[in-house]
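Take a look at this single chain, the form predicted alone, given in structure tokens.
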Amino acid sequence: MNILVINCGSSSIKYQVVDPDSGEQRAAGKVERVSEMAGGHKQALAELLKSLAQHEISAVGHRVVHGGSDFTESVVIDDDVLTAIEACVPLAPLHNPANLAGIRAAMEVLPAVAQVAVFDTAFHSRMPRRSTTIAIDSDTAKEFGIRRYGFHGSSHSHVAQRAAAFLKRPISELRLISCHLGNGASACAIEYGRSVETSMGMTPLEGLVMGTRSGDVDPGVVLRLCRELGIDETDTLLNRNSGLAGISGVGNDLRDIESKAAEGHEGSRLAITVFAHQLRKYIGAYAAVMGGVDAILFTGGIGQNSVAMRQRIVQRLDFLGVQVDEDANRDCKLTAQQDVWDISGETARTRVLVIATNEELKIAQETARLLAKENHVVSEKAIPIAISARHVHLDRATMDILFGEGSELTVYKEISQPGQYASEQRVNLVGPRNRIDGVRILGPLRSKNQIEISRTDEYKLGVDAPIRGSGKVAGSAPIILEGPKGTINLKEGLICARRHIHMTPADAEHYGVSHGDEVEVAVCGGPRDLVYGDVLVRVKSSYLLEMHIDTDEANAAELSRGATGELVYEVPSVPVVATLRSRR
């Protein structure tokens, strides 16, 4: 298969074969000075095109930089989409409407094939709701869709997977930052594979120094210059006459500023430093966001070729366990056969890669992967739902603490899955606003302390817990246990438990999935219509076959006890797809 993925821009396409199952690239180049052809992006895109009649294209990937709050994943383009993406114009002026040319032209040239929208926004879409809100008056931030987007969502996910492949560690165990460093930089904080913080928001203005880019920027100067320039200037002024470029009055081009500041001047050598100032305080912010840093990663044209500022950046931050070996960052070459290099120290607890981004293919598989959907089987063997209240798990010292030394677990009844049990024993869940009482205890014991509660639960008990796979309690949300016999504050162990589904090895291989893998599971046939997305598989030899939820997911769709339905899963080398039938 060949998906021809292309990237415009106001002047230029650049465009890349990409083979999505094996990874290689079949051709590849840059059509510079569109705006000045007759025919615009159409007739580049034609003339692009004579150059690869060689290749067969199946379907064409198109970088779209904004989504807005409509696209959280990828889509087929039709006339709606077209539609929706020009309403998202104002959010990102300077990207979206050479995205939409250069649809509109592929969509006229290549008219019997498939065209596939990948948003840069796309990755950050789940980010919790206290990452993405600006604290502004929430009825005037609904009417104008002001809320933080997050970009470079392809580069992210991409460095984030090809970290994990590299560190031999699913994703779903690390806590990854990600610094995509170019003429656009972001910073992102990856937590177990999803994106929870990002340094660019409603547009790509936000966050880090950027060549031309500002940053981060007080309100009151954006008001200050608004009334002194005007609108126009002031936005003119922050895109293309800040950041690196403002600051050393050189260029945008970190080679020419670092050229001059080794000569001695002094704009250069401010721009440099301030660049990796504020990249090291969004790293030091996001390691604090997610308790902690398995790992760094460098990306994008400055992260992967200018030692000296990684070795700037990464400076002071020997408190989170980072070390660079200097060696190691000095000859850090980055090829096809070898795209991540490890820098790190010897001794270095939180590990420093540079890895070569590649957005195309990322865009290429996700074409690949949402073409395929439509290409599913379905199972006619059920799986039952079951809706989890809330509860809490205890090691043994909690349990001495709360009920006495040497205490145990009664059986009050058994519950679905095997060797597990509803205990007589309650605690009262004890939060900075309010309490909840009376929760029970599942048995038997376990090694570590784990309260699961849902999102309705948090509000009520002042509480910031996050969405945690069962055992992934490092760095979540502390809470006050009370029991008849004691109490205690315990740092962490509250989480909101991930949906999932609980199978046998049987019944992972009958499913065509495996442990680890993420589905989407839709309710249908009933009042209250959805789709669960990231539904975690765990296999375990000990499991019953069951999808979990939480009291609030069920209410959602208006689910009881009883739910069954059918598992709807895509052609191989595609994620899967769960469709549920529920009884009500």
Ligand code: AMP
The other form holds:
Amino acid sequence: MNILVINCGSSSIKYQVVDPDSGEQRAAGKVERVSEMAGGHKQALAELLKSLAQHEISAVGHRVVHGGSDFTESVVIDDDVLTAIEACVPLAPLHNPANLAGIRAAMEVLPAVAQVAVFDTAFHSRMPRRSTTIAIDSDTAKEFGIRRYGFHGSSHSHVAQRAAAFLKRPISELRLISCHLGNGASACAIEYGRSVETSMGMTPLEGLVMGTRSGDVDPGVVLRLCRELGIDETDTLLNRNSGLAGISGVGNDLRDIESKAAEGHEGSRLAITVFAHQLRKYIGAYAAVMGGVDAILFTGGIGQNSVAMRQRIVQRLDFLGVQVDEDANRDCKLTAQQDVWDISGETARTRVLVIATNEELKIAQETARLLAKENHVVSEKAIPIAISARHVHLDRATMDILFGEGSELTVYKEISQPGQYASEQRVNLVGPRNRIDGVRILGPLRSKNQIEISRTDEYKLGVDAPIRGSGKVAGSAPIILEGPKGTINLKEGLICARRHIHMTPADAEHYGVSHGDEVEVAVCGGPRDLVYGDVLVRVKSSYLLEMHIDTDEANAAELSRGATGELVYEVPSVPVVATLRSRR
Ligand code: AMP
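Can you give me the structure for the form predicted in complex with adenosine monophosphate, which would complement the form predicted alone we have just seen?
Now the full complex is given, and it begins with the chain already shown.
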């Protein structure tokens, strides 16, 4: 299959023809000076397609920079989608109009081929509200769509997946800090496969020092500059004359800056130091946000190529378990055959990987995935849904403190998973803001404490609990537990449970899924139909088929006891072109 990937700027069109399955790149290039052509983007694309005539194009994947709050994932483009992308223009006035021009031109030139929009912002769309919220008056924020959206999503998600494959660990077990360092630069905290923080904000101007963009600036500085220079000049200054170029005075290319710095040029030395310092601050912050980090990933033109910059950034991160092997760092050369290099030293607890980004492949894969999904079917075998109220699992030592030395849990009633029971014992949860009394303990005792609450409970207690799969309590939130015989101040253990399905290997075979997969489950026919995404599949022969969600999640679909859901899955074998033609 060939997907034409288009990245349309105001004066140029970058393109690639990619096979999303093999990753093979069948054509690539750039059409320049589009705005000078009489027929603009349409003429440029028509000429481009003539030159690509030997490749049969199954679909077109468009990079769209800003999807606002409406687009949380890629979409097949129709008139409504075009209108919604248009509505995001105020959020990305430089980028979205050019992306739209490319889409419209491609729809005219290839009317029978599906067009898919893949948004830079989509990977970050499920960041928690504490990360997306900007601390200004909330009505004003809502009126103007002011919040953190994040960018470089295709790159961060691609390198995270490559890192997981390289480390031979499921992405759902990894805490990663991805550093995309190119002309534009951003860092992203990826906790168990999900972006939970990123350095670019409402626009791609916030965060790290970039080629010509300032990154973080005190808003007071912006106000002052607007008063002194006017809005347009301030805009130009912050977007085009700042960053590495602004500090060094020798341009935005780090290669030139590094050469000048070696000759003793003061501005270039300062630019390099500020760039590294700013990123190091973000890495420290993101390790704190995730309660730890398993690997730091470098990508983008600078991240992939600048040995000296990588060395400078990581050199004081040994407190995070980072240790870089200088020889490996120097020898690192990414190729099509080896797109991941491990530059960590032997004793490193936190790995440092250099990974070739491939946004075009990611866009092609997203395009193919989405089109296959358009032909989704719902499995026939219903999945029983169990609604978990807040509850507590205790370890032996904590049980001793709360209920007395050698005390035991006593069975109140059996629960659905074999061997598990609700006990008669209860504890009180005490948070900084409030307390919740009488929370039931589930038995038997476990090797680690785990306290599972809903988002509503989180607000009541005044705590931030991360979304975690069962057993993944390292670096989770602290909580005080009160029992009849004692109190304990747990440093970690409080989580908001990740929704999941328990199933046996036979069930997994029936549904065609494996342990660790993420699936979607649809709840239909009730008052509030809903498709739950990111449902983790957990397979064990002792499990009983059942999906577990918390009370907030159940309320969202107005579910009650006895509810069932249907697994939604894709039919990858459906030929994409044929399907789309039949839809039109
Ligand atoms: P990108 O936007 O990802 O294409 O990155 C482009 C930037 O990467 C250039 O402007 C350079 O600053 C930087 N870059 C590329 N190659 C090197 C290199 N060998 N050493 C240092 N910086 C490099």
